[in-house]
Amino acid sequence: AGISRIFGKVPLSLSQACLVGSDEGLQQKLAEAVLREKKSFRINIRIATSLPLPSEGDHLRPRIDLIAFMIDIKSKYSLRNVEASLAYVDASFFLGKVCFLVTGVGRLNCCSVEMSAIWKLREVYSSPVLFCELELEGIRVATAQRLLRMLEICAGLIPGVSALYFGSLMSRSANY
């Protein structure tokens, strides 16, 4: 019941991401950036800091097509929290609708979660990991700009691009 699913719901003519993570005032100025961009769809950000996301009004809740699990580079607490909640995202998710997001890169000296844990959720989740810091401005909004073009081809608005072939291409760069 307390499952993220898929497919479960019917898409509205809006496309949803879900940010999850503990720093509720990073995941605010990056949903803000992201709606601030030029885009040719209509979208919804919810910002979680864990899941499962409350039953109440479950029912009336839009598909979620991107959801974009966020760590803080210096909080091993981020980390147990996102690993905490993958195990309430139903597997279909994990076809190229996931992403680890991994902040607070430009502060390396300051790392608290080994980068070991991080490849393990890419390896194990065979999801993307996105490096970023954004308390700048300019990353912040290059962020932004690639989260809503996932988020387009997550939600199935480019002809000829799957989630899970775009998911799939994302995992191999990585490798390189």
The other form holds:
Amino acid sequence: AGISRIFGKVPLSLSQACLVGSDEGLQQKLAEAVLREKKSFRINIRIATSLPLPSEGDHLRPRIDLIAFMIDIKSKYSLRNVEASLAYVDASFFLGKVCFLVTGVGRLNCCSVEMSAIWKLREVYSSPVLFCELELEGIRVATAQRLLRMLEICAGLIPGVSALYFGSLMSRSANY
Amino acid sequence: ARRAGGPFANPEERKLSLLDPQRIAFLLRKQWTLYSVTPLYRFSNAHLRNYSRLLSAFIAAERQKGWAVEVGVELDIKVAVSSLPDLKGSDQDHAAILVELFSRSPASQKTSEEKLIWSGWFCSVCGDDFFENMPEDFTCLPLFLTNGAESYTAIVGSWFQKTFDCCFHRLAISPLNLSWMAAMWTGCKVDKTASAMELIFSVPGLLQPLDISYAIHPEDAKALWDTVQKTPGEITQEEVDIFMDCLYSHFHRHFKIRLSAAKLVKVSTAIASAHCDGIIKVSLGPEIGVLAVVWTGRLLCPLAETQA
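Return one more block: the form predicted together with the partner chain, after the form predicted alone shown previously.
What follows is the whole complex; the chain from before opens it.
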């Protein structure tokens, strides 16, 4: 069960993103923001509270192009949930098809998660971390646009730019 | 992250244990509201008497302008500013400064009956590497703790702000730092009659606010902490995480509620208690009580520096 292999499915003209996190309300809002954006390709967004995804319907499920893990630093549980879910992701996804969305950093007084835990995730999984206060509409729209762009790249719809190339660009700029 | 904790972990703390209990009795069993303070410009220990006089005059002038705490009560307010030379974290830290407001009702002018109505103290327990870039003329006392009416705090605060060009901000304590305090204070040895350790959580996102109180027997809490802590005198973030995770999973097993998704707002142990709004209270003392303040100060001083 779970997202086992990227190349095990026939690619369609549909690209699919998967949002994994413990705050369903926020995931829903983000998904809606992404779908509202103008785009030239069809997308499908799957929302899950954790991985693995249920195994029934696995054969009908299109290939997943991007997984965005959502962590709220105000909730220790959201971090633990993501850490447990990461174990069910095939290693090949970490070549540019995974990113972490971290919310709640605007209110340091409420933080239950140490920043070093977030940096560790970025290092261990070689995936970019985007800080976004998704409760604010403006930032939600901006994040939706970024995710859409990343999804387009991960689905291979931008000629000359692969997910791996883009991922390495992101990580190099994060270190400066 | 690695931080010191545990009784008498380093030489400065052993020095603290020799503090005169009388001198530090003032800080026990009182509720202190925390503020972060920016460095004070041209503050000098040599002028404490002057400061007492100036602050007294300032308060009297404000009263003339119509500021009053209790309507109809005429109070003569006396100010005492003193230094507590031994109350500091390391040799580099500036000694703590205590400000006390006493009231004397006109009727008892002849007698020297004075009542302490407000106290506040500035302290620095930051440790040596903190002061590397401190410019001259500036005194760093990043933590300010007050006990007493808010209106007195406002007036004392505004005098300090005018006189030393500094800023005060209420200091909030994050759930992360409250967890550190829970772990640090649990590690102390207390006698059998100690009160239970209590953690209070607030659950977000509900129509009616919900608070969850989780009480743990102090000996059980200490037994758990002892299995987690590897080096006495040192506490790491990993150890705090394991300690809290054990408490959370125990609660989840019984009540199917995930405390890790709620916000920790208050930690209360036999030694001390702390609330996320920036309120602490030290119960036991003197040595353990002072150590509790020093550890808390060490945790909060860098916080105060970044928030100020």
